[in-house]
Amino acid sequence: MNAPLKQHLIDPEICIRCYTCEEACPIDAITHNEDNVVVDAAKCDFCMACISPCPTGSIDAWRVVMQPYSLEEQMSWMELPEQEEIAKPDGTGPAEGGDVEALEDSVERLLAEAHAGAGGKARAPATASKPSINLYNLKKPAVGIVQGNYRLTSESADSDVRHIIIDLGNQHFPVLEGQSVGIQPPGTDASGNAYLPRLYSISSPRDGERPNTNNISLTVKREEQGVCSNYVCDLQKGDEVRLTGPFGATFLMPNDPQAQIVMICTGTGSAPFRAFTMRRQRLTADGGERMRLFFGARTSDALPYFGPLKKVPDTILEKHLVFSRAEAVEKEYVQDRMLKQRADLAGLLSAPHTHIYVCGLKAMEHGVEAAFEQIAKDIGTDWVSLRDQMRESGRYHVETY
């Protein structure tokens, strides 16, 4: 049995046939007829030279296939084919994934591991914007300049979590809330091999830290033995940093102000939810459904963005900040607070516009799942069945590490 492969395609519904991609391709892998501009899978080496010149974004389309689409097939299309189910190598069923989240296998594995807790193949919300992915890779990374690096946790906290802002200058680097970027630290490991890249969720909304700025922010915790986390946490203002991506095609925010969003996180799992919240704030000054945030940390001074979070109006974000090691406060985890809010959550589980996002340490998954099982019972529903229905409709998302 042949192994699945990723094929680069051009979306014929978006393409304006300007042929800039064809001119930019250094190996003549792109050609056209009277109807379509297409990529020859036998020639394409994913150098990405065609990506940036495209004025429409039609160029960054990908499918996982067992047999590449031929030039003749592509030239006859009026629209892109749906992603086909790809069977597992042992033939036991459809493979996980489906949407291409990253071209580089090492990154794809990291994303698959992060999304494993969803209970099956993840899907993007039906109203989410189309994400751009794989615009930059290890051969051709984007180069950003560090604009700032700020400690989020207090000096007395037992963790060093930092907010890092990276300016992308004039480079085309479109992102959506919930996507991530790759960073490969300089140097080599003990075997002389280049370090593998690490993924970091983007913590700023799609239009930047401030509206209409071409920058992104990351939320990074320094790990004692973490080569990449220490590299990123030590970056200084003005330093260059090389980025790959963006990555991620499913853990995305719905483009629907009436969507009821429940966000559950610990630690740096707050990064995408900061982006979600800022996006909602910028879009729905006149209303929209309130979002819910269940955010767990050991103490308040170890909770990233504690101060800014307190300033978000309750009409936009209902905040449940819980602490497991705070003095003079009963120990509490996110699942404990979820159960205290079980009546509200039970109502949300019954609503067709509710989207649930879980992000943070894998250790939190068991408690969150157990809480949802109990809450689902309150409405006479089996949680696993409900979760699978929500996942299939793009309304249940997990990203843990």
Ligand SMILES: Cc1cc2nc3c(=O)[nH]c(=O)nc-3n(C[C@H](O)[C@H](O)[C@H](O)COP(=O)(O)OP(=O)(O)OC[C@H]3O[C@@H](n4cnc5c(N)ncnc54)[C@H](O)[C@@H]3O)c2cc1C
Given for the second form:
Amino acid sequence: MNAPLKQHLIDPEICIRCYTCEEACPIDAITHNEDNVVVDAAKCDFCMACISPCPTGSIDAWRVVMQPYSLEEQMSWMELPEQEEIAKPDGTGPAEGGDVEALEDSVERLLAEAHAGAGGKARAPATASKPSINLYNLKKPAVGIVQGNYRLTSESADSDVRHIIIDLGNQHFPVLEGQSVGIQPPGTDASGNAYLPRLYSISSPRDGERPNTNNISLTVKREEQGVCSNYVCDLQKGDEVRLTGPFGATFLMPNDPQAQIVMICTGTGSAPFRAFTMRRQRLTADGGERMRLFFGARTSDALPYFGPLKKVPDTILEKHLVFSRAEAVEKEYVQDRMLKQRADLAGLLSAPHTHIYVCGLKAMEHGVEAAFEQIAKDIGTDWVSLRDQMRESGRYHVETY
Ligand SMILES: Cc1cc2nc3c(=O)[nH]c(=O)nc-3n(C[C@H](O)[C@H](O)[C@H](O)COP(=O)(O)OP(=O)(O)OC[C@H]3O[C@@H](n4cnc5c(N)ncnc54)[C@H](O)[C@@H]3O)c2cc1C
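Next up, the form predicted in complex with the ligand. The previous block was the form predicted on its own.
Below, the chain from earlier opens the complete complex, with every other chain and molecule after it.
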């Protein structure tokens, strides 16, 4: 047989066929036969879960030689789809019926409401990069082309959450992790007015789904009878979509690899945290300080990015995935797990480089606050004054909707 080396995950020159990797392959892509074929390239989904147990370094060797993307990029929260060359949009003509002031007012109001849970005026981390905002508006939106639309929750889950990749062609659309875009659904409301855009967090890092691609991804949940979410979730590959923004100047990452980042989310609140994690992974070889993620869903089927997320190494991301309606595991909400981790979180609350981010449904705020109140007591502090102090120094952020 002897297929070209390029199609093999493992360098057969180095591999001593100890078969450790066979046990570790989560999708049974690694098989052996008398011709010493160690990987079925057609089946291998490049999750690279086989890397850590390889005792001979042969997979590493392959990666250096053949693999254009680093381990960290492969380990992102979504297997990165093929990036195809697609037709570039031919300009950004004005949208019909746009009202720039109404847009600005509505975005400011939405962001202020979303950030209200932090208890006061939101501030960016002191070391955050300077964001670009309001580059595109209703009169002059950016025009993106949908590159892919993938369901993230299982078919049997109640919720339909999607990963949507939007190519920005040659348009200048600089974004930072934690920012949002506006999407204006086509059509008009009952009074005949154009719809105002809804905000969606960007779930890709600043340099794109793959490094140096001019695209963004979104993580969107279909709302029953929701105008915009249904429009976005139904977008097909090749469709045009009008974007406003980018928006948001405070829910941003610190530019500090030593910063301790704690991320607490439910559902699509995971979107900015996917971007944060990928940014950290790409920025430094070792990913900087380990980040912590508390992520709640009803079941694992309904938790966006569940499979890929589990593959992110623990050295980069400490994961607390909790389920409130699962049958086989203890029923937990994020605040329950936070309390189980109270010694660790108490230490982090006392540390000057700790940044806390809460994102998702408004309903999660109460439980998270209550957990922090208890944890703050452990270090002899009043939560509200500590929270206000952290928020003032750009280290406590809430974005809930
Ligand atoms: C800063 C920020 C970031 C956000 N990021 C994300 C994100 O990353 N992902 C994400 O999915 N969402 C995100 N959102 C929420 C998003 O902006 C929209 O609010 C959401 O998609 C719902 O919009 P819609 O147009 O589909 O619903 P709308 O049409 O505005 O309806 C709102 C609600 O009313 C209900 N409704 C509407 N019409 C009817 C009717 N006739 N009868 C009964 N019920 C009805 C809908 O079910 C829906 O729940 C974010 C919001 C903010 C403020």
